[in-house]
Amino acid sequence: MTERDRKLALFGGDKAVRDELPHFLNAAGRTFGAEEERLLLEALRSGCLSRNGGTFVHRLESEFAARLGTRHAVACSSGSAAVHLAVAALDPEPGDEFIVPPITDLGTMLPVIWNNCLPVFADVDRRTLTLDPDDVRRKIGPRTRAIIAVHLAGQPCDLDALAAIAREHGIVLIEDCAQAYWAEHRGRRVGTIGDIACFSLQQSKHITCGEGGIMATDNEEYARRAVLFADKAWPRESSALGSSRFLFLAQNYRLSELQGAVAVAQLPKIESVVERRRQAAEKLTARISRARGVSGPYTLPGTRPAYWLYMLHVDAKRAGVDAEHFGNALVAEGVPAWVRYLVDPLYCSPIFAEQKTYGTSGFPFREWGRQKFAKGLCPNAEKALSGVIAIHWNENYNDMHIEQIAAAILKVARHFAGEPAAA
């Protein structure tokens, strides 16, 4: 090993990884083939690119639903919308609480908040970043309405005991699916456990058709709610034109006929895709099990993760470093990569901080709200942030991409514990 490959890139050394990555932004790091552009130019022959009129949103719902094993799934334009369905699903009232981990994408909150509901954070597990079910129980009041689950970077939460808390309660418990697809808790996958599930389409995901998302559920009256919410909540079943057709308050979350050409294409490479990132995070974690101060991804007894990413925990007494600077280094290396990933828990955004929602009302925090959004409120995501790197994740990193990952994180580790290189 020369002097250039010992010292970091950050400093002038050569990169660890040498290679291009596949990345979900590039074709290289997508599954799209032949059966893509089949059912696209399908569609496009067909005349008709709307759902309404169209077969193949129909179709990705029926077979999303005979694969996830539920009775229904409700196709829409993203991720998010899937959860603003699950919401309207439960047609709650002004004031109503969802209880939320601080660790996720605003997607799983805004669609609290355009019902005019309140998010209210729960705490997490520091090892996992999901929520802690004992501060979930801890946080149920009065008005909450539902449990709002989400399984971070293809991590199960701790379903068992979540549902029992719903259950327990006779509250919701809706799961968050959109960075886990397949992922198995105690042998049934995540999405069929709790009462409604949400799903993404968008780019990065296991699956993809741009964007789009869908919304699973066994409950016949909250698909029907979300089929409805959707579009305006129309019901097209009923020849009727006159204004009396628009049911309720509602969007238009509308999935293209193109976009469910693409997805339908996309449906039977789930299984493939998963494991393939399940074998290759799991090479990693053996690769790195040495390394002072890191450590891969922390998975719940009984569960088997999907690996949206793979999080990287720093621990910064034993590596020298702390994670900001560890992931600065990862990243100059060629590791591709979310240094702290969120950085901040969500409570810290303007739109919670400071109110920022309906023009200067500060509704609907001011009318009902009970949590103060400031940095200590969730102490243990604050902690887990602060410790994290989140490294992008392709189910098409082969072995010596693998290798190379490793070598760029044995490589920073050594050189921050102050160990001598590898020769």
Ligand SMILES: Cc1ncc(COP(=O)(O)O)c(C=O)c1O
Contents of the next structure:
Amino acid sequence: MTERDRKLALFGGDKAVRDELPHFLNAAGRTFGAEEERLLLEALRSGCLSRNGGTFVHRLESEFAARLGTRHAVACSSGSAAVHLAVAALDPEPGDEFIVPPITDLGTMLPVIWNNCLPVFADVDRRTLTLDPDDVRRKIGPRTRAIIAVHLAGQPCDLDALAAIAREHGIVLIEDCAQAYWAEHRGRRVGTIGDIACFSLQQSKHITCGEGGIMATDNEEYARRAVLFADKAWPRESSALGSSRFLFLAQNYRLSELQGAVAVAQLPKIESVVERRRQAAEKLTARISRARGVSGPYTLPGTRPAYWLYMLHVDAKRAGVDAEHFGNALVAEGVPAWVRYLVDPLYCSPIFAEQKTYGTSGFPFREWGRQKFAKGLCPNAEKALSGVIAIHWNENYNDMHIEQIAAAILKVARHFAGEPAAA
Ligand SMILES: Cc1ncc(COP(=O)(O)O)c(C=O)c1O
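Given the form predicted alone, state the structure of the form predicted in complex with this ligand.
Time for the whole complex; same chain goes first.
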């Protein structure tokens, strides 16, 4: 190993990651192939690119439900739209509350606000960054309608505890599975344990058609409302031409046949995508097991994550450096990483902290809010974010790629721990 290999890339040394890694933004990091091309062409040649009149989106819905193991699935235009279908399925009153984690994509709670309801933040388990059931219990109030549990980075939440709380209080458990295709919780697939599950088909997800989403449920009534909500509450089946009496306030969240065709072709690939991500993640965890002050993702006993991201935890005291500086050094080494995942918990964003919603009204927070959106609201989330680095994960990483990522982590860890580099 030369002096330039040992020196951090941040300070002018050579990068530990020398290959161009597969990434979700390029073909090498996605799983599109002949089947996607064939079905896409078939959709185009059919002459009908709309769900209403086409076959692919309907096929996506029935095949997705069968594969996941739910009775119904409803496709829509994004993962955020899928959460909106779930919220709308409950037909909540304005001012009703949905308990959410503060570390997630904003899409988990945007639909709650658009539905004139309130996200109520509960703190997370510092190890997994997913909802802490004890704090969820504390946050339940008379207007709580549902818990939206996010399987962050592909790590299943403590679903047994959350489902028990939901049952006890007669509220609904919505699983946000956008990052967690086919993750498992005590032998069951996430998305089949709560009352409703939401998935995203956006470009970076395990399977994708660019943009899109799916809501899945066993509940007939929720599914019926979701189908209507995604299509302007237009009861098309009621006559050959479709009735043009609109049943309630809804949206147009329809997925197109072009997207549906690609998504249908992607469906059979989920198992292998998840398995390859798991194997790669387990290899990396083993390779970095001796790095001082850093560790791989924490996995709750009895769960099998889907590894949308690989969460690297930095214990600043032992590592001799905080996650921010560690992460910057990793990025300089060529590791596709994001320091912290989010700059701050979501409640610190202007949408919440400054109540930037509809004009200057601050609605619905000013009207019904019972939380102050400011630092200190969820201390564990704040603490956890400051110690985490999210590494983009990919099913097409090979052993060389894992080796180079491991080399980068070990090199940076040794540098900050003041250990001599390995020969
Ligand atoms: C946990 C989670 N929920 C919801 C969404 C929203 O999905 P979309 O971007 O497809 O609207 C995402 C997207 O990244 C997500 O990660």
